[in-house]
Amino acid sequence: MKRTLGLISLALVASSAFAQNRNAIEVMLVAANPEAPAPTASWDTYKMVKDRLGIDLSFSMLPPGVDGDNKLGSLAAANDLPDLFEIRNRSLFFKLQEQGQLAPVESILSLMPKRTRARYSDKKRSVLVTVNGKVMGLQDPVNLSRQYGILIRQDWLDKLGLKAPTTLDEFLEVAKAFTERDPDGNGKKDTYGFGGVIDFDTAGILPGLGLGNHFQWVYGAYGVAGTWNYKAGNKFAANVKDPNYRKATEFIRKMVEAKVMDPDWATMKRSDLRTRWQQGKYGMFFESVGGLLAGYRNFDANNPKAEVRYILAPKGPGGKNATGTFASAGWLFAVSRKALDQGKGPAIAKFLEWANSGEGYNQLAWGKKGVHYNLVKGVPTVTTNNPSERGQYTQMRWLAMNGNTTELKGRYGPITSADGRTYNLYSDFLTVARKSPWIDRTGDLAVPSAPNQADIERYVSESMVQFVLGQRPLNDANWTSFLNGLRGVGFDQYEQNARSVLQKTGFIK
C-alpha cells in the first residue's frame, strides 16, 4: 500500500510539474480520424517538437458531441481546462467566457504572425469569437466546405438520351426515367431517380432547419436556403415563414409521390445512403466529395463501367439556385485562462506557428514523409495502404490543414476506376460542385441556440416530414397551423435574439 501511495504522490508531483512547467503544453482535440486509435507515446511528433521547439507537448483526444461537451464542462468545474483545447458547442463557447476559464488570445497572436495573418485576421470570423470587445478564441477559417453537391450517373443518361437537368422539372423528369426505364438494365424495377437523407451534418455545410442538406437545393430553387433570410430591419425573417418554403416542400412533396425517391429516405442514415449508391441504386444523390472518394472503390467494383459527375443545382421556377448554405468559419479553438495565467502564451503560440506551415504543416497534416506521403510535384500525395496507421499518426491534422489549392489536391486527388479510367475528383469539385451557387451564412453561427433549440427544430423537421410523406396533407388550413404552431415553441423570441445579433454583430443592417 506504501508503494502504490509513493507512485501516486510521484505521479501527482510530476503532473503538478508539468502543468506549472511554461514550455509544457497539454492540447486536446476531438479525433480528427475518428477511426483510428490515439497516437501513442513513442510519436515521434513528440520529439519532434521537443527538439525544433523546446516545448514538451501532451495531447489526449476528446469524445465528439455531446460527450466532450460533458468532459469540458467536468475539467473547467475542477479549473483543469486543457492549456489548447477544441470546442464545437458555442453555446459552451460563451458558458466558459462567462466562467472567467477562457483566456483572450489577443496577447499570443503577434507571437504567431504568419498564422494570424493566415488564418485569424478576418474580422466577420473574429466578431464570432469576440465578447466586450475582447478575442476570446481562436476562430479558424473553414478549410473544406461547399464539399456536398449532387452527383449524376452520366452512363445512365447516355443509355436513356437524356441531358443532366437544369431546371426543377428537368430534375422530376430524369428522376421519373431512372426510376422507370430500367437504367440499369437488369430487368428489375430495383432504381430511383434521388438519393437523400435528414441529415444535418455541419462539416462546411450548414443545414438550417426542416429536411437538412440533401434537400437545401430544392429550397435554393426557390431562394429560401438556410434557416434566416438576412434582409435588413423589418424585413428579416425565418424563411420557413416565407410562401416559397411551402412550395419548395410541395416540390419535394411532388417527388415522393411520383416515388421517384427511396421509400426508406426519411428514416435511412446517411451511411444507408452510401452503401447504396455504391450498390447502383440512385441515378442522383447527394454526397461530399470525401464520401465519394471513400466509397468509389465498391461503386466501381459494384457498377463496372459506371460513371458520376457533379451538376449545378436546378434552377427553381423564378430562375434562382443554390446548393445550400455554408459558413467561412472553421474549427474553433480555445486557450485556458489558466495557462496564460501560468505563463504558457508564448509556447502555445510558437508551437501553433509550428503547425501553420512547412515542417510542422506537413508532420500533423500528413504524417511522415516517405512513410504516410510524398510531395510529387509538390502536392502531399498519400502513399500508404494503411489508413488506420496514417489516421493515428495525423490525429491532429486540424490544426494544421489549411484548405488550399494544393492541400485539396492532395485530399482529393484523380480516381482511376477498375478499367483504366481516370475521373478527376478534384477537378470536378472545384469547376461544379463548388461554383455551383452557395450562400454564405457565416453569421449563423453568431446565433444564440434558443433554450429549447431542439424543441423548435424537432417540430419544423417532424412537420416537414408529415408534410412531404403525405400524412398531414399540405394544404391552405394545415399549413397556417403549423406557422402558428411555431409560437408554441418559443420561435418568435428565437427569431427576435436572431435578428438582434446578426444586426449587433453587422451581418445584417
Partner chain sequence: MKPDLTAEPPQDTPLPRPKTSTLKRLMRHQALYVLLIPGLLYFVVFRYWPLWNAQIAFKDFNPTLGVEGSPWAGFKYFIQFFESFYFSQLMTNTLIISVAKLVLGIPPAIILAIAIHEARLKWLARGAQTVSYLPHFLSWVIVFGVLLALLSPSEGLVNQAIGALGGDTIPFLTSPEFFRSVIVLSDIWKETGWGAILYLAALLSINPTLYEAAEVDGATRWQRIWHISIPGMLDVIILVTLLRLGHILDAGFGQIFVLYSLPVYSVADVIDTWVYRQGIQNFQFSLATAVGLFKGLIGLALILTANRMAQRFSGRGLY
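Compare with the form predicted on its own: the form predicted together with the partner chain:
Below you will find a single chain and nothing else.
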C-alpha cells in the first residue's frame, strides 16, 4: 500500500513538473481550415520547433464560431486555459481580463522585437487590447478582412440580355428577372434572384445588430451599415434609430414580397447557402473569396459554362453604397496568466518570433515547399496538390500570415473551369469587390457587451425579421413601438456606454 501511494505521489510530482516545464507550450487556435482535420502527432513542425527552438509545442484546434467560444469559456471556468490561445469573441476577452485570467504581454513583446515592430506597434490597434494602461493581448493586423462581396451570374445576365445592377432599384429588377424568366433554361421556375442568410460571422467582417452580414449592403446603400453611426457628441447614436434604417429594412421587405429570395432564407445556415449557389439556384449571392474558391469546382460541375463575378454594392437613393462593415484588426491572441506565472513567457515569445518571418513563417503559413507551395518568382504560391492535406498541414497559419498583397495573391490564384476557361478570382475581387466602400468599425471591438447583450441582440434581430417577413406590418405605429421597446431592453444605457468607450479610445471625438 505504501509503495503504491509512493508511486502515485511520484507520478503526481512528475506530472506537475511537466506542467511547470517552461519550454513546453500549449497553443490553442481556431481551426484555420475547419473542414480539414487537425495536424497529426507526427507533424514535422513539432520536430522542427523542438530542434530549432528547444520548445515542446502542443497544438489543438478550437471549432470556429460559437462552439469555439464555448469551449474556451468552459476551459476558463475550470481555470484551465492553454498557454497561448486565440479569442474571437470580444466579450470573452473582456470577461477573462476582468477575472484576471489573461497575462499582460509587455514583457513578451520586448522579447520578440521583429514581430512587435511588424504587428503590435500600431497605436489604434493596441488601444483595443489595452485595459487600465496594460496591454492584455496580441492584436494582430488584418490578414483576412473585407473578403466578401456580392457575386452575380454573368451567364444569366447575358442570357436574359440584362446589365449588372448598380442601384437598389436595378438590383430588384434583375433579381425579379432571375426569379421569373428561367435564366437556367430548364423550363422550371426553380431559381432565385438573391441568396442571403442571417449570419453573424465575425471573421474579417463585423455584422452589427440586425440581420447580419448578408444584408449590410442594403443598410450601406442608405448610409446606416453597422451598429453605431460614429458621429461625435450628441449626434452619436445607434443606426437603428435613424429613419434610413427603416427605409433599408423596407427594401429587404420588398425583396421578400417580390419572392426573389429563397423562401428558406430565414432558417438557412451559411452552409445551406453554399450548397444552393453551387447547385445554381441563385443569380446573386453574398460570398467570400475563400468560399467561392472552395465551392467553385462543384459549382462548375453542376453548371457547365456558368460564369460568376463580383459586382459593386448597389447604390441607394442618396447615391451611397457599402458592401459591409469591418474592423481593421485581425486575430487576437492571448497569453494566460498561468503561463506567465509559470515562466513560459520567453518560450512563447521565441516561438511567435519564429512564426513571424523566414523558416517559421513559411512552415506555418504555407506548409512544405514543393508539396504545398512553390516559390514563383520568389513569391510563395499554393500548389494544386490536395488542398485538404495542405489545410491540415497549415492549421496554425493565422499565427504566421500577415495579410500583405503578395500573400493574398499567392493564396487566391486563378481558377480554371472544366472547359478550360480561366477566372482570375483574386484580381476580380481586388478590382471590383474591394472598390465598393467598406465601413471601418474597428472601434466596435472596444465596446464591451451589455449585461443583457443576448436580449438586446434578440430584440433588434427578431424585430427586423418580423418586419421583413411581414409578420409585423412595417408601418409608422409598429416602427414607433419597436423604437420605444428599445428602452425596455436597456438599449439607451448600452448606447451611452458605447459612446463613452469610443470617446475614451479615440474612435470618436
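Predicted, not measured: the structure shown is a model, and the values here were computed from it. Residue numbers count along the first chain shown, from 1.
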| property | result |
| --- | --- |
| Rigid block check between the two forms (Asn239, Thr323) | yes |
